[in-house]
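Listed next as structure tokens is one chain, alone, in the form predicted on its own.
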Amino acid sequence: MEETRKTVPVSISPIGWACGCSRRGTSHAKDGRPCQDAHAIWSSSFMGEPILAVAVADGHGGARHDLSHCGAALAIQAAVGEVIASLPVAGSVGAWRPVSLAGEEEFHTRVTARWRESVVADAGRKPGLSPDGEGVPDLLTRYGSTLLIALIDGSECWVGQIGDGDILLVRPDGSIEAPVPKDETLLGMVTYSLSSRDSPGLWRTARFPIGAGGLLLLATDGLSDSFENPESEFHVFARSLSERVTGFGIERVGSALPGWLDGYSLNGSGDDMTLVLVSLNPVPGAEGFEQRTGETGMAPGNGTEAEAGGGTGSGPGGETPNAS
């Protein structure tokens, strides 16, 4: 399969490990369309405090969103760029946190503004595009994309999401948390977007302590759409991935991601797929951590998940219209 975009697993001490992969869907390959997903993993530290930023974007595709593959790439750049811009200047006093309790809305606004500025700048470099004030809304629609973000330091994780996609946390005991509940107001294949007129107010966010650790998953909707019952079977898949990471290590799991995602796209939604995994180490002294032994097989899923693995598919999810 062409257009593999894979991140070699990287260690971010003491947070854990992270890796990711974006794959062009079978329907996109058949039609000659590019992969409209993108992801980024960025890590650093400030005054000895570790920082990890993860971003996943899904361009909408379709005739109205013909530049959405560019929009997705600009979205992850805007997310990471705003994290970098938020770092205190040299000589600042106090610890840095990914997003302060009082600054979440401001952070969303800045990410959206940075993305829109990047879109206008990118369009200005393309022949035949001359963005002006009246034409900007239509231009943003052409670049439309969803965006998922996870910002992690040594003790807590903040997640934000606009549009569809999945963010799950599998704890060491096998329990699964969905920090950002699905928006039940959206019907069918409609999704919110960075290009939506009121996008700063459409974000859904959550924060949680790393505590006992676990496996954090960020995925575009093409993956969960490949399961007949995403609400339950995708959770089985997520739990299975956690078991594989525990048993075989994230490096081996990361190397297997392209083949797994290709299989789900071929037998399921046909859409582009992106999956980013963050294996979170437990915070020293946290309760609830339980070391588990690995399974004997590498492929994700148990008998229940294997039945769902082929999926019936629901058509190319990248073709979803946005809610602008």
Given for the second form:
Amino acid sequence: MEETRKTVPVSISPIGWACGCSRRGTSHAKDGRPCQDAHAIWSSSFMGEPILAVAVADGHGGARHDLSHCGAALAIQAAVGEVIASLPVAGSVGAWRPVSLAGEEEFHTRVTARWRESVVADAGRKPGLSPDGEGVPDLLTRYGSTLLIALIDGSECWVGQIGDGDILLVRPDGSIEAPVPKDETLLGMVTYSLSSRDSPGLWRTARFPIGAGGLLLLATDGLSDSFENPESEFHVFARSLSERVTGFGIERVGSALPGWLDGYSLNGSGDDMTLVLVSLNPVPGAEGFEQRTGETGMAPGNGTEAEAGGGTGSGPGGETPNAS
Amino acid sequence: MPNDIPAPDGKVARRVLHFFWLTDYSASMGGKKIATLNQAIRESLPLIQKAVAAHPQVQVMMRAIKFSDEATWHVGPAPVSIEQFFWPELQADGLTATAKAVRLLISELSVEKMPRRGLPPVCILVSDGYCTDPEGEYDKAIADLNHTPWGMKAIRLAIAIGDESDYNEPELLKFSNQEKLGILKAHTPEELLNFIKWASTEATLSSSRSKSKDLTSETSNVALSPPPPTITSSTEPF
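With the form predicted on its own in hand, show me what the form predicted together with the partner chain looks like.
Full assembly next; the chain just shown is listed first.
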């Protein structure tokens, strides 16, 4: 098992807190394969508005996707990079939204295009690997990865997903929302991918108000596949995790995450695992606002975190890789 | 800071690989055929366990359907872990209700009984004859199998026993979804022994190795390569 990395929660006032962890799976460790997951947590503010971007990627692995650990790292970079690139376009205070409501090219389409460009560029930097020598589609397949994104501002959250993985929101009352419904066309261990020919059309997206807040989870499929029932038992896990955050604080939960994920991989799917948690404060005026704000008891501050499980380098500008 | 937070709730489990035998025990299977079948399946069990040991994240759960005049559970319908699986002796008798056996299999391959996330099931049909169910029933059963989500995704293999004139090759081919492989033709007891061992271990391994792939570039199911030739000291047919 890889050395445990310190998982430091990041505060994004007034949105809440975020922390995450990517772990190499037991089957990957046994075979000497790298972790093919990656995640990034990026926070900032633009014209006085807080912004939080979270990305989770899962490289497909296997012989056909031999560079998918790089593909996953490039995917989280593309997601955060596209957020940064879109900021100056927003134009005015209060007008910023991660995803435009109408008119412009969809955010996830731009992320996909950015990922494809970065794959070609990355291949160009690797000796003996060039899109001139093989078709771009084949190259993209080698880098194939899923991608889950959450973009959060002061009042609402946009989520997008291509391929497998889970995005869940546990509300303070324990109810669970799956903003992006499961893709009923997927069966078995197959998934859609950023490398799919028609990938822009394979994204599933949703937008929801933060309202009463809650705990937002973004996870690669290795985690939910470790439960007896990847849906019902995973929901039990999510609800229980939310209770741990409430009871112990996100800092202690963040510290426990690497050990928990290793345990799930060992006794469950054996796959790489990534879990990013965002503890969302209720927005002013929402039910529970007075009671929940600042209940983690941690000092406010700003920070960023990014981790490429495949070890392919740091993410886009602004983030600081976790210390090992 | 000491971290003694209890892990969150939720039942953790390994990935389940469902394995189904569909075995013909009609009267024509009597003698060497049924004896070899019983022996081969028993001998394949430790081989499957050994093969899957390299994939500790996988739990093989096995069941068996037997068919002659009717199709019934030989072991099942509750799946049994490979470590606990015991093969009861089959005695040959009756006709060949292959369609009914396929129907029984279909009843277990729904997404209600097998979660959408999972390893492709392995289904191995072993037969020496022609389906004796009413005409058209077999084709209807195969059509339904092909429309059942897990039926489509399953690794389906067919092993034919005896001389080509004894069994219905096109019929068995419809069960198999291994285009490169076709059906495995066991002319001798030794070939049957080898095919059952090879098919059960290879299909289990292939399913265990299957993992997330880009769906849109992967049009076919898990595909097996042909088995190695049987090196035999005996060529005595059934």
